[in-house]
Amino acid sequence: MSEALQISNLHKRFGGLIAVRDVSFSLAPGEVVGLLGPNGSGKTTVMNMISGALPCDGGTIRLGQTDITKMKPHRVAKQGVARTFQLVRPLPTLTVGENVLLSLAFGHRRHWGREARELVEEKLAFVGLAGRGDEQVSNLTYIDQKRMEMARALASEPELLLLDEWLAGLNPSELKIGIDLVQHLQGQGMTVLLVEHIMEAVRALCSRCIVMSAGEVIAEGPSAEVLAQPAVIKAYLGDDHA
């Protein structure tokens, strides 16, 4: 079985700062993997390179059998990669349904007219927003904005979903809703790379973790084992805790 995502020796420099150094890892189809690390460790830079938002200075990124290393974001999306962000970025002049419908233009399958509208309703129902497509985005609570963003990502029918701190800012009850939704995606066989600081969510969702520090991978393996490693504790909490 081929890997859903294969990253080899990824490298990124900003002037004199090496943000990502020789990072390599892979995701199997249907796997939910946590990409962890303290602030400034390089994990969001890796996400930006996978999605095409930043060019790589070295290394390769393969989605299945396709080399997407040098592709622009719209071409990466057409290949089947979707992404959410820590801060929701809705188009405020459009309805909830129109926000989701717009993402179909960037997916890797074409849908038009009634078929497209039915797909939007399907994805809104999947995330818990059934029947709310005609509402204005300004009417949505924060968790419902997160749901809409997820529906927008899923409407492009991705092979790989990048969740960049999608659960950030949620209260405990909202966090449970968010975790349940990602678990629902797991049940559908979606491949997910999840950047997250909320360890409750990581333990609930990720069978495996990759931990970065100062631009390099310092640990990889089953979540419980990785999170207990002294090098990982040191990266997050310092020498005294390690």
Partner chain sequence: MTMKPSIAFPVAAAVLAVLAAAPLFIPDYWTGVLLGMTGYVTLATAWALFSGPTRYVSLATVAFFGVGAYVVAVLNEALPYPLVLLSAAGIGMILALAVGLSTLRLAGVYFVIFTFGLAELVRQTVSWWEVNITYTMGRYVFLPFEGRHIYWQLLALAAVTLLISWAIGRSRLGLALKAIGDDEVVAAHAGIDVTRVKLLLFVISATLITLVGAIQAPRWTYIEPSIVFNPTVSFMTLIMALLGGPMRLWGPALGAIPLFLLFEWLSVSFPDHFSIILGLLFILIVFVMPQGVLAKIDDIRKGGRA
The other form holds:
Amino acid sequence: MSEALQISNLHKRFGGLIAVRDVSFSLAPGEVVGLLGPNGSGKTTVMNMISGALPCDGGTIRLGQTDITKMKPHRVAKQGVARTFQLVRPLPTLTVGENVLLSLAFGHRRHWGREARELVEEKLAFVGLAGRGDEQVSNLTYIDQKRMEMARALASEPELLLLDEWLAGLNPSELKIGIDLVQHLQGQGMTVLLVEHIMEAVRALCSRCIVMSAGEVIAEGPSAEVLAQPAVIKAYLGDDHA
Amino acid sequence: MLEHVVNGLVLGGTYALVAMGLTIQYGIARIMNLSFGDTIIAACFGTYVLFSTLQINPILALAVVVPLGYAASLLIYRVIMKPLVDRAPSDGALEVDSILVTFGLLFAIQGVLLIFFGGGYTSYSFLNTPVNVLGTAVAGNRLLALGLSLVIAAVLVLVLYRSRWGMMLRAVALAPQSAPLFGIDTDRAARTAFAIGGALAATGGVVVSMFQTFTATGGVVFTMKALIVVILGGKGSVPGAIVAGLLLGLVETFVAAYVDPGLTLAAVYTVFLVLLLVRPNGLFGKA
Amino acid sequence: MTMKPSIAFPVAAAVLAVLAAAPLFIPDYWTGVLLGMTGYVTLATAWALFSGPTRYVSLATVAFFGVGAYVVAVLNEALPYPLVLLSAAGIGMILALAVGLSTLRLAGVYFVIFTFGLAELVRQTVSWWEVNITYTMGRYVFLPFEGRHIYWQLLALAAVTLLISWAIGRSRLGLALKAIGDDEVVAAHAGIDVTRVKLLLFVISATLITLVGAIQAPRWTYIEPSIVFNPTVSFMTLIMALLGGPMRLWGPALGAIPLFLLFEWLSVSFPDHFSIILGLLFILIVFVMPQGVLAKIDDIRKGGRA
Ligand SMILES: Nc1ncnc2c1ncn2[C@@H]1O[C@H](COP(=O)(O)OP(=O)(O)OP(=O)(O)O)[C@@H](O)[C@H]1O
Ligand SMILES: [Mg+2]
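Next, report the structure of the form predicted in complex with the partner chain; the form predicted alone has already been given.
What follows is the whole complex; the chain from before opens it.
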């Protein structure tokens, strides 16, 4: 059966720095996979290459049967890939509802008019922002901005969702809500690639993990096994703990 | 052929000189100054007045016009730019504000020049005797212009790359956020940089006026060329400005000689576009 | 604007009818003033169509305006008038496409710089063409139009421009533009082809500006490059749109009306000092917007919605 996302031999350098070196992995449809690694290991860079924000210096990215390696971000989005950003990026001059409407109007499936307004409300309700579509983004709390960004990503009805530390910076009760939300998506059969530092979330959500360090994949497999490997612990915590 | 190379270098030398001024203003003071060319033109007219009414020779005029350019720019920075810098929430906002304000300034300076000198072409004759250079005759004033440009550019490069003070300015250009952490007064650096830029514009004006005709409305073209040189050279790069300036001068002279003098600006634009598409960060810009 | 379309449209139509009837009742001088004002209302609105939401400050208004006027000067005896206008629009469109394709994928500041010199470039190139290829310098426009005929055409163009601006504001395209102005990266990831949207808007805006120049051309009778490529036109358009607020449908128009009257009075009373006053006035306008022009745009936008 075909993979939802297949990445082979991905390469990226910034000047002298090799940020991503020969990275390959794949996601089966409906799978929620964690992409882990210490700070600066190249996780966001991989996300950026998948979503088309950065050009690849080598390797290929396939979404189902389609080669999206060289596609610009808007075309990748139309192929059914949606993402959130490591630092939330709300559009300040749009209302909460318009932020979400944007990906409905231009995303994977295009909606406009009354039908789009209903869908906006539906997405907002799903992330827990029911009835707040007319508010200014600047009035939202941090978690609500994160929720809105999730609603914006979901509004394009993606086939693949890229979450870059979407759960970071939440307090314990918010974290619980966030994990529930992703689990809900999992229940709906969404394929998710999840960059995360919070182990509690990784254990709860990801059946499988890929661990990167200094631009390379150093471990891959079922979460419990991978997280127990000495190489992974060493990459995260340094030599002393190995 | 050789004649055109020499003339191209003369023109290019002045472009490099004024572009250094603009790149310092933009790179360090973060002001995109659209009235830069009008400062040059004002200096041209200043030199012209000194020469034709007081018989002061343009080289001596430097001693009057350049400090004036420095002082005027300092004043403009204090009165107009500083409030904009203080209130700008981001670099992008400052860029837009400074573009708009200096666009206004351009019209104001031009208006003043038009009142005093009218809209016609002006020039004066100074050192117009041919000098033999490698078998071709070149006007003495052009050679002098080239010499002056090179000397001043060399002094500036030395100051920027060898002195403590130059290092401070470069630090602000490279890392405006962290420079204050090292005890650098960024406000003072910006003010000084803007004023030095003005002084260089004035120098350029004096030099240009020795061998070219000028009009009160000619500032736009100078600004444009200086901007193009800055972008081609890489924002904030002084060596880049020098190379790009010389290149532009040569391109312009050759187009004027072998294609048509009326198409020089078009040629400059073409070079600009092609290089921008091939190397978006300029010849010497960092990726 | 907060008015409902069901009220706003009849009101706008009534105002339009009154304005159209005006030349029949007022002296020719005032028709001339109305004409100039309508020209600038259209220019400022068309300018803001692109530059307002994208924040790409275009300084090239007069490049397109001048091209429009010049095309009419060249073709007015060769083709029937509607075809002349059509040609002008087409040439303006092609020029805008060329400029947009080469600069809009780059950072905004390159676009500003490029447009800054564009009018001068076009002026020099047209002059060169006339001197070397066609051996003419200066042309005559012989069209049987009086002031009010030109005024009526401009009024129609102004109405169309406002209508386009209104329609874009309500459309998917309008949403895309606002998003691009906020954050291009997010806009692109939402599925918007950012370069194409910018290009489309720039071309629409530039074509309208070209048409203003084309329609106004018969006013001059005699046309040469230095007349129609006068940089003051770019400058005034910019001030008007900024003063009125480039993010609102009626903003540029509301900025254009008082400033046009002021400029008209200034240019008559202080012909020699016009340029200085214009420059200082402009600096003042940038200054009275205390959080910067961008923030002012945002304020107006939030104020307008709340
Ligand atoms: N646009 C860029 N230009 C230059 N270097 C970059 C760029 N983006 C990332 N890098 C560098 O590439 C490396 C990988 O960065 P990346 O953001 O992918 O790490 P990460 O795994 O997401 O880290 P974190 O957990 O901190 O988010 C880092 O050394 C970073 O400094
Ligand atoms: Mg990251």
